[in-house]
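Next up is one chain by itself, shown in structure tokens, the form predicted on its own.
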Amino acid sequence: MSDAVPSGDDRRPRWYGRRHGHRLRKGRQDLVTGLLPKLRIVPPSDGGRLDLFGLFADPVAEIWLEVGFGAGEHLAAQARANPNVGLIGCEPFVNGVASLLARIRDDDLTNIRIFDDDARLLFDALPDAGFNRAFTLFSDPWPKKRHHRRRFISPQTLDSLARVLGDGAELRFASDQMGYVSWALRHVTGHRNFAWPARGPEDWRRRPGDGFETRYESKARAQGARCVYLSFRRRPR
């Protein structure tokens, strides 16, 4: 996943990552043309808030959010494992969206909806305390100091996440870049609305038992990198 920052006085974030990769094969392009419009989330034009539960044809008990789902491995796996949960995934990279659409088709998943743009553009349309869980996994760490402002974890996005997460909701962050891990830990624990309930090293050295590996995580492990998994809780209002 790539990140963005506000562009001057323009409310639309300036995008720094890629939106397109290699040309899509016909089958994948057909999914983008035919299936995506049925699953795409469109913020209300009047500036109102979305009815999250109303996005899903079948009743769901909870709503989870993944920001920057990459190729959709984790999002699709969570959807398979939790058919009673509605999952909203945000990803502007067209090739990644197409990969997720193929998983949705192949596994006949009905509990995923997609916002194929920068998640920040969706935040204003999300209701207060609407999510029980949120994920930001192996997003672009923007390692150069002058690029740190492009990182997804920031005071501004944490304010937005604090608003849309319900009391006690979980925010999961994972990365193999220790600079970004330190950054995230400092910013999230420094935010008045989040707590880090870890009790020991095993709480951040191991992926949560109900988590699933992403492509970026697999690549990092293959290169011998150490991955860190941070789980935060939204404090009660």
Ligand SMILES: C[S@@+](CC[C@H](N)C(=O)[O-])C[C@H]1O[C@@H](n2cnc3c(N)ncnc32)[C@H](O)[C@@H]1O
Contents of the next structure:
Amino acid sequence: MSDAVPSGDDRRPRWYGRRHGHRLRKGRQDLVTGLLPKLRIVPPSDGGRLDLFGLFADPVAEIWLEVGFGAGEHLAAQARANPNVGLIGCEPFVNGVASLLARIRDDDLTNIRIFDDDARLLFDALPDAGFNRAFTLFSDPWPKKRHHRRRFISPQTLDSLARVLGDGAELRFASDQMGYVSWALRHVTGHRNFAWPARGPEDWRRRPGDGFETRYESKARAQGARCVYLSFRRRPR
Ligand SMILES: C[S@@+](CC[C@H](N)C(=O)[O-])C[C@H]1O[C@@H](n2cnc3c(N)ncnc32)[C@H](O)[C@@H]1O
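Switch from the form predicted on its own to the form predicted in complex with this ligand and give that structure.
And the full complex, kicking off with our chain again.
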């Protein structure tokens, strides 16, 4: 079933987050009008699938996905640390996209492409097993029970992630909201295509050594919150 068309008609999934914050300064606005169109991913209009490796001018060995990159600190840091990886970031919040664009320009990063919308609208255009990693870090916890269904982790998005992740690929989730951590554990370990190979607290109490701090993570730590890092694996097909 389509991710973007959940009920067989042409309705988009509902977006509950913000798309705009404060008015962008001119420099940032110029990046949105000048640089974003060069880096933006547009799903094929014929409903076909994207050639992920073809999105990057320089050859890349792997492709990674980050859903909800916020201001882009983590995505940009991964791109700097892994120049042979192509990174695709999804984020509908234009102020966050503009912050990422500034990092891309300042650091001359050539291995990032951006989908500036709800990741669920991109899934249908992604090829099977195209990604070696996916990140969803400090994604909106929607703590009220009646809002839980707005959480990014859901049976539908897990089906999509299972399709687009390669065998053995990592799905990395982090949060400081224990209600969302339990939800993610229950949903991901309950999904037939994912496993959680953690052996002990060291596997989830500390940010993985190849991770980078995000803005929400540093805010949570500053407030004394504990963060949990869950590293799931896509089971072999
Ligand atoms: C709480 S913020 C965290 C941002 C960043 N990951 C961090 O840790 O600082 C969650 C972000 O995820 C984005 N987001 C939520 N659902 C999304 C979706 N379906 N597709 C793309 N982005 C999404 C929101 O717009 C928001 O910027």
